[in-house]
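Coming up is one lone chain in structure tokens, specifically the form predicted alone.
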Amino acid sequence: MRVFITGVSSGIGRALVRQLIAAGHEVWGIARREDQLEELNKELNSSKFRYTVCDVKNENEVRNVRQEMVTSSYFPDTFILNAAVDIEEPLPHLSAEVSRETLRTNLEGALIWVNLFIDHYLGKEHCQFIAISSLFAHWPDTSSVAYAASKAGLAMAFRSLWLRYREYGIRFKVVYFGPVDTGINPRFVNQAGEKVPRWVTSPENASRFIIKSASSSGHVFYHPWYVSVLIKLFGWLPDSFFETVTGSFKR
């Protein structure tokens, strides 16, 4: 399997290299930090890893890495959407410049690589594109109102896309996440030396739920368990109940 993977300096995208690349899988990965995709490919010390610096904000550097792709005749067979921003706006200021680099990066930073590959796929590949979205797609997050609203629309958008194309042979899959360990956001990262909360999943467990979603003829996944209860049963309770629950996962 070739796979194209944003954001894989740390957390979940770095997770989800080195269990691909274990498996044998070919992999490109991206992120906006030169140092730390040097020191991932030192680590895997593998020739089925290429990576190319790119901040998927950027249009100009995202269709560089497209035509670098095409000149490598690399065209994956799933592409995992999953650089993401999650910046905290404390009480009560607003900053339309969040807002902005929020949306850029986790709504436009995914759709634009489907724009720029759906052609090639139509009437003569099969492909799949994994959105990597969040719990807050459903409920509002008072510390970060661009996330979830950046989450909610590249879920809609997938669903939609999903709809679209189901026909063509081009796969869309959108996956929820609760809080994970990663360093997106410091409510959910873990301290040196304290335990991580059940309710929190690692990266490594995250990876391997979307490795698992990737060979899934579903287009809907949750994990862990509780995201899809609280999503289905609890869905009607108000918002404001919702962030009274969801106090105790803000670190």
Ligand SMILES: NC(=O)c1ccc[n+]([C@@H]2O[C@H](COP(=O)([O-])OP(=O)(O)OC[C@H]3O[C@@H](n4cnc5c(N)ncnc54)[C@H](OP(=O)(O)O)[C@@H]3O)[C@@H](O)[C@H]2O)c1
Second form
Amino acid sequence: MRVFITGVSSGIGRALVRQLIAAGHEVWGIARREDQLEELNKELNSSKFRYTVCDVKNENEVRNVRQEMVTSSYFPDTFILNAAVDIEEPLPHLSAEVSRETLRTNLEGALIWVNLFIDHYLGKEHCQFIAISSLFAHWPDTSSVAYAASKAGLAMAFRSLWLRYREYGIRFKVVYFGPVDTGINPRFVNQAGEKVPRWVTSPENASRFIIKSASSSGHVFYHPWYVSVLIKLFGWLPDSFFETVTGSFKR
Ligand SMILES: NC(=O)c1ccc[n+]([C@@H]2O[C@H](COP(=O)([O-])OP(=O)(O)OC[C@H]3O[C@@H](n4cnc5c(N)ncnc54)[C@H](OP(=O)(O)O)[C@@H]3O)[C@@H](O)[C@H]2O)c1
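Now show me the form predicted in complex with the ligand, since the one above was the form predicted alone.
Expanding to the full complex; the earlier chain stays at the top.
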């Protein structure tokens, strides 16, 4: 595969790059932290890995990456839109800045790649776009309301895109993850000596699941399995009741 991934400097994105490069695929990754990207590049030491420092909220930077890819004739067959922030908002205040940053990163910062690349593929080459969503697309989160909204918005946009383009050889897939052991939100980070709960998956397992989803003909994926059970069996419950029943799963 020839892959493009947003958010490769840590967590699931970083694990994904390692696994794809080890399997012989080509990867072009982006993120904001240059030191982390350089470190990853050094560790991989592979001509199959390319990276650019880019903030997905900055349209000029995004357009420059596109231009760089076009100039290098790097047209991916798989786009993995993984970059996101999850910023804790302590009660009772609500910050417009946090909402803006979250929506611009997680929703606009993913859709912009579809907007900028889709014309290249229409009627010519096959390709797929994979959105990384979350259980929080279906489960309101009082600690980060914009995060839940951004993940629901991204998933809905991809469901619409799937319907819209399914006759054009362009596939749109959504992967919904339950908790993954990364540092995306400080409240998810285990303290020294604390064991990772059994229901929290590792970034390596999460990235293996994305790679499997990339070669599957399906378009909606859940990981781990209980995410699908929670959403399908209990998703119809009133929010307050659902929260009471499932609250202990929330980290
Ligand atoms: N961890 C979980 O429990 C969990 C659960 C469900 C879904 N997910 C989803 O999984 C995906 C990966 O998250 P993760 O858990 O691996 O978290 P992470 O380790 O914090 O990774 C997030 C990545 O996104 C990048 N990023 C953030 N803002 C960016 C921006 N403005 N421009 C470019 N890159 C940006 C970060 O790089 P820089 O900071 O260097 O820019 C980082 O590489 C996200 O979509 C997340 O919503 C995670």
